[in-house]
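This document starts with one chain, in the form predicted alone, laid out as structure tokens.
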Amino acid sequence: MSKKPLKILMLGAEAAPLVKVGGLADVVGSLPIALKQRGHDVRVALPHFSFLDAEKLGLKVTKMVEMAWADHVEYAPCATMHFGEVPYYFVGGSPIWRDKQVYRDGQRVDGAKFVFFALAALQLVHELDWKPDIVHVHDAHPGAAIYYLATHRQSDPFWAETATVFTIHNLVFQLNHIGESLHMGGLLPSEDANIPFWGRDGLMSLAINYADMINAVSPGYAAEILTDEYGAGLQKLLALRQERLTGILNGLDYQAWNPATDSALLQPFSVEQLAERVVNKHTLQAELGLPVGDDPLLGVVSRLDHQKGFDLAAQTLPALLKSSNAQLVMLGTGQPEIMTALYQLQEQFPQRVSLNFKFDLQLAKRIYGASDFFLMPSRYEPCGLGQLIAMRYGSVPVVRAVGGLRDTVLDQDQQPNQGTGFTFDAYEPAAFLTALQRAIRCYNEQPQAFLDLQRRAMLADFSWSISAQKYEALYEQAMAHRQAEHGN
């Protein structure tokens, strides 16, 4: 554990289960609880989006923050609640309430919303006289907080020793060209020549350039974003800050995702009662109109888009279904052209393919608890939670060896006694097809080897307790850098 309990302020756009769009929410929702359990004073600030039901969440405005915004004073009502014994601050105000969704394509709307949120959250804890040791920003959206602290520490002693940590969940979403929003918050675009000229008023670039420490959500992704292929135009800036960059694998909430207690499953099970799992498979097959039996069942729970690799899947799966006895169930929504290609797959194999283009958490859990294999052919994957959940539920992942997938899934054929799934490297139909065929061959021809593989996958430990310890070490590094620079 850290040498002393730390005061940690986390800023994010979402946190499960209170506000959830994607995997970012799972991290911001779970990591504070793990750190709280390790004795730290962790508090989370979120935007008080207009769609949130304040009464249902038990939110009560406890502080009214006055913000200098553009050419006037803007008020930010701040409400509080506790979740998992962690205090949450919900920061409101006109720039946040003007929009009725978490994210919008328009940079102007998101820029104003998130810059206002980040600066108001800092002002809130300042007025509460709660001085954080660490301000931990998740992804670009609250990145103005890091830029503000870097440019205002000298003029405000309150922040002089507060260190900043920036976690990159997805480098692609950068919130560039929001100079107008920065100006409304009293900030100017950076003039630092290390930042690409097009990123000097972008929240991702500013956070990377000015944070005391930076981490990506897996060691693999931390290495990949230094390359031209995955650096999204910021690889040179990241290389300049490489000594401050590390990778910490996301954890999984093992209480929320537990096949032994999951009420969504007809037959809960554990690694000790793995044989009982087949009840869930046969039940799901019957529910979705697939032939009930022991043929290998492939599962997908995902956004159906190019990042997640489902253009590749649409090219690959017809050949697999022609050459094997596999069944396929897919849950998710995504890009129309990919969904159209998948519809054609269902028309070609109507008895063996079930497409469910919707969001349904209970069905997702049934797929995790019933499928024999879980597919994640991602073009890039910063960390990925789907493969971690699948392994926890005994569904063997078949993944592209990229980012966090490379860090978490060991190939069965390459490491027969340690394997937890099947992997492939090239983003090509032939490579994906070969991995799928190896997986199905293991299932059909080597039942004991497949059973051992399932058990190893279920026993792999990706709990937050491990990741929380690594974040403690990261915080200590950030504070050491801040103290060294403050001392100078």
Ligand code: GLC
The other form holds:
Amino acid sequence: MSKKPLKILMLGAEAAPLVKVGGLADVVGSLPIALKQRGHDVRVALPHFSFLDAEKLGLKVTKMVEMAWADHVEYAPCATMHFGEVPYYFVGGSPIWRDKQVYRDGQRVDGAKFVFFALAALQLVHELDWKPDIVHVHDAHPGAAIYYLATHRQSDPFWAETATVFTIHNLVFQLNHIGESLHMGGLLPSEDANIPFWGRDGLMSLAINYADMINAVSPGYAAEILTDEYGAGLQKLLALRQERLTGILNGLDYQAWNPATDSALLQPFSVEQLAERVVNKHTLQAELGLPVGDDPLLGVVSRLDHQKGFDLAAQTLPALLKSSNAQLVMLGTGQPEIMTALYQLQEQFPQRVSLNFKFDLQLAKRIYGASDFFLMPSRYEPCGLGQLIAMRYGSVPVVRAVGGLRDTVLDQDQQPNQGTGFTFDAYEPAAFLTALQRAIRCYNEQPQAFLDLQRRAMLADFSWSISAQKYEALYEQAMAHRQAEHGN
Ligand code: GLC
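Next up, the form predicted together with this ligand. The previous block was the form predicted alone.
Next comes the full complex, and the chain you just saw is listed first.
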């Protein structure tokens, strides 16, 4: 428990299960619950996207926030609800409703939507007279909140002591060149020479430059983003702020993801009854039209794109299938050229490959609870959620040692008594192939070693409790910096 309960306002574009595009949603959905359990007053604000079903969610507009926007007054109708114990504010208004999706082309068109959201969320809690100790911004989208506080603290005593924390889930989505949207919200591009010229009207750069504390979603990624390879052009700015930058691994919601209680599984199981797990495998094989039996089953649940390494997978898997008895089940959608290459793989090995180009949470859970191995050959991976779920569900991860994957999966051959999976370094087919072959050899030839490995993976603890404490410490640091600067 931290010294005193804190008031924390979380801002994000997504929060599972209400709004979910990717892994960001799982974090914004579950971290507040973990912090709430530790006694903090955490509240989440989300854009009230027009696709949300207000009636179904029981959303009632309780406050009309008046915003100065461009050259007129814009209203932000704000609704509230509780999700579990956590209060949620849904911030509406025409800049948000004009668009029908969470993200539009990743960057520019989103400027007005998210700048409006961030500023209105701040104004909402101001009007409610609920003064946060911490405004915690997830990814660049609500980044204008950090910039606003940095530039308005002096003139508005309400915000004088509120500290800001910025969590980087993916440095690549920066929302650059949105000066026009900033301007609508009454903000000017920064003139700070530390920020690269092209980032001075970009939300990622502004959030990094002005946050009291910054963290990336794994220690590995926090180190990688300082390099030219992973820094996405912001490595120098990040280096300037290195004292304020740390890495905190995401937790996994162990209640939501529990193979012993998961109703999606025909045969729930735990580490004590691991032998029963095979029922799930045989059922899934039958369901997907794969030969039912003991051949190793490789699972994929992912966006099938370059970040996730499926161009590499498409180059590597033909050789693997040719040289082994492996079966493959894939679930997800992605870039057309990658899906085409995977389709060709299925044509080549129709008996052993099952492609499922769709989103299907129930099938995802069956894959986690049935496959022997789970593949994540990511080009970069800030944290990664799939490997954590896979481990909990007894599917041994085969991953590229990058970012959060490097931090969470220990290679079985490098650390035989501690291994929780198989890893490879170079982003090359030969390296991935070798890791896959080592994995399959272990499965085929050393059943006891495989079982021990599977058990260790299941017992690795990635629940939120440790990470939530680290966030508490980060909040304390941010507040200490704020106090020091405020005092001056
Ligand atoms: C982003 C990252 C992913 C991470 C997630 C949650 O989606 O790509 O690695 O797990 O955010 O932090």
